[in-house]
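Single chain ahead, written as structure tokens, the form predicted alone.
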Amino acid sequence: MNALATKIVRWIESQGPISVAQYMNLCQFDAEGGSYTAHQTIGRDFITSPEISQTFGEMLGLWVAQTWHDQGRPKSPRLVEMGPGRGTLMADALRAISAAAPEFLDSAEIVLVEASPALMKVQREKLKTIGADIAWHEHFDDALVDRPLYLLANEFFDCLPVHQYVKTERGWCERMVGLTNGGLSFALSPDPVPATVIPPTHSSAANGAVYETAPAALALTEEIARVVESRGGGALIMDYGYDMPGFGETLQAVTDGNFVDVLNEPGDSDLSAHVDFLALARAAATTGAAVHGPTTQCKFLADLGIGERGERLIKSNPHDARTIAAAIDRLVNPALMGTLFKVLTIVPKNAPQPPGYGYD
């Protein structure tokens, strides 16, 4: 049993369970054990888009740049990423930017909200040759509301906290993390949950089903789209997840790239839950912004270009042919990233279309 395993069992000891939003807190934002705050595990425990091919940040760039464009070119817009990781992404949208589209970054203010000090360490050194101005955020707070808003957030609400509700004969009961024997285990709550917690719509599930909700990543994409309709701009939320209603728990844990006991070791694996794109939607609509999607990342990133991206590329480094092609397929192929992954776009409710959806 690690430290911030046992930091919870006495917490549970002395306060009695907790919920599964909370445990996932705990494991990722603990001061001393937590994933994100203590450890730097992006990339050690998952393979993110932008360290695939430089053609997916290249792409999100140029999304960026055409928004902006289509949108009559606000002054002083503001580029946010939501947890950038390694600073991958935002190098390479930044490159595609400056070609397309330099202007956009004569005014604008660029901002990574990054909770790891030691990915900000990582993320300095990649972007201290970039030749643009970079803040800090440890969350998307009120300073980023007074501005167009360009926001980029690639796989970053699928590590926001979940809560889970399993349908027993006495209700819906929240399933918490308590104690056997001194040990971390999935225990449900003695009594079940208010209705109104539970969607109407699933009141027929059958005894067993598992609901998941994020309150969090609603909370958020709210927000964000209030200020998207607000003061213009666009977001793009692209993310491992479903689009279509249904039951089922997601939540894995992944350390060294194996799938490991969510309870073993907290914090010392990557936690997170399929994004619920049905959910995300809906929060944002009810700011009034415009809301495409959700689609499948295949159908997006073909839309933006990034097959002839890919081409132009091939040309240019014949020798690495092979290695740009398997990484774009990786991204694209329905049978790999290309349909688990989806897009989401919100933007004001009097812009036009955004780009990657001209299949539509």
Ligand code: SAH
Second form
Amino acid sequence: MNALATKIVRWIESQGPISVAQYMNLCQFDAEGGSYTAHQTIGRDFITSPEISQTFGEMLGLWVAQTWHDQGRPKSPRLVEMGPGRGTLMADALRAISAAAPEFLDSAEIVLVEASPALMKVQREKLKTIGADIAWHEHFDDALVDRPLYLLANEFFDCLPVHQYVKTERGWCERMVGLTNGGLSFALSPDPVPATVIPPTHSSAANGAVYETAPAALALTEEIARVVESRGGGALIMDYGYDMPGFGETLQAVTDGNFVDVLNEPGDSDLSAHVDFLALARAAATTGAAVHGPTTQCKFLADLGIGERGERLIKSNPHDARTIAAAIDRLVNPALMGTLFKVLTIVPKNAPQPPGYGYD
Ligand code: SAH
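We have the form predicted alone; now please give the form predicted together with S-adenosyl-L-homocysteine.
So here's everything in the complex, that chain up top.
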């Protein structure tokens, strides 16, 4: 049992079982043992699109430049990235924006939203040579609602805590993390949760069915959409996830690229859950903003021109042709990341169609 497991066990012994959402949060952000605070899980346990190919961040930068241009180049935009990891996506995106629309950067404020002090340090180091003025925030909060908002979030929403409910004879009960023989184990809340917690569409589910929901992700999406609708801009949410309503739990722990038991060695692996894109789209639409997608990463990147960008990159780096082509293939191949990863876009209701949806 690692130190964080011992800490969680002690906590449960004194306070009682914790929700799956609380457990996720401790595993990710506990000051001494969290995966994002104390361990370098990105690149070791899992690899993200911007770390695979520079063309990914470049395409997202061009998306920002084009969206801003199509919307009449609003003054003083704010470019925000949620959960910037090692800062690679932002570095590549800024390079592309400065080539395609340098005027965007003249009046833009750039903000990275990052909860891990350790990763903030990595981001600062990575971006210090870029020469742009960048501010860091721990949360997406009121300080970020007063300008046109161009927001990028790649593999951020999958980190947000999920709650799980299991249908039983006595009703829907919350899945909790408790103790069995002194070790962590799953248990169900003794009392069923109020009926309003479960969507009416799930009322006829069989016993044993699991309903998973990410209230923090829904609230954040709504907040972002409200700012986009009222101030202008656009939000791009990319992640692995599903676009059909369905039952089931998707919480997963990954160590060195392999799935492991989510309760084993908390904080040592990367804990995440698949993103429910339909739920995010619905949350955004309640604000009146226009929601595009979800589409698949392969269609989206192809529409933005990743193929052409790859060809140019290969022309100027012929010795790396194979590596460049293989990296781009990994992003767009439907058997690899091309269809598992989805893209949801939010723009103001009267805004032009955002780039990236031409193949839909
Ligand atoms: N977007 C990056 C990194 C993805 S990993 C990439 O594509 O490579 C997830 C990132 O989100 C990490 O930087 C993590 O610390 C951050 N993060 C996760 N949950 C967060 C939260 N609730 N608030 C702020 N940052 C968070």
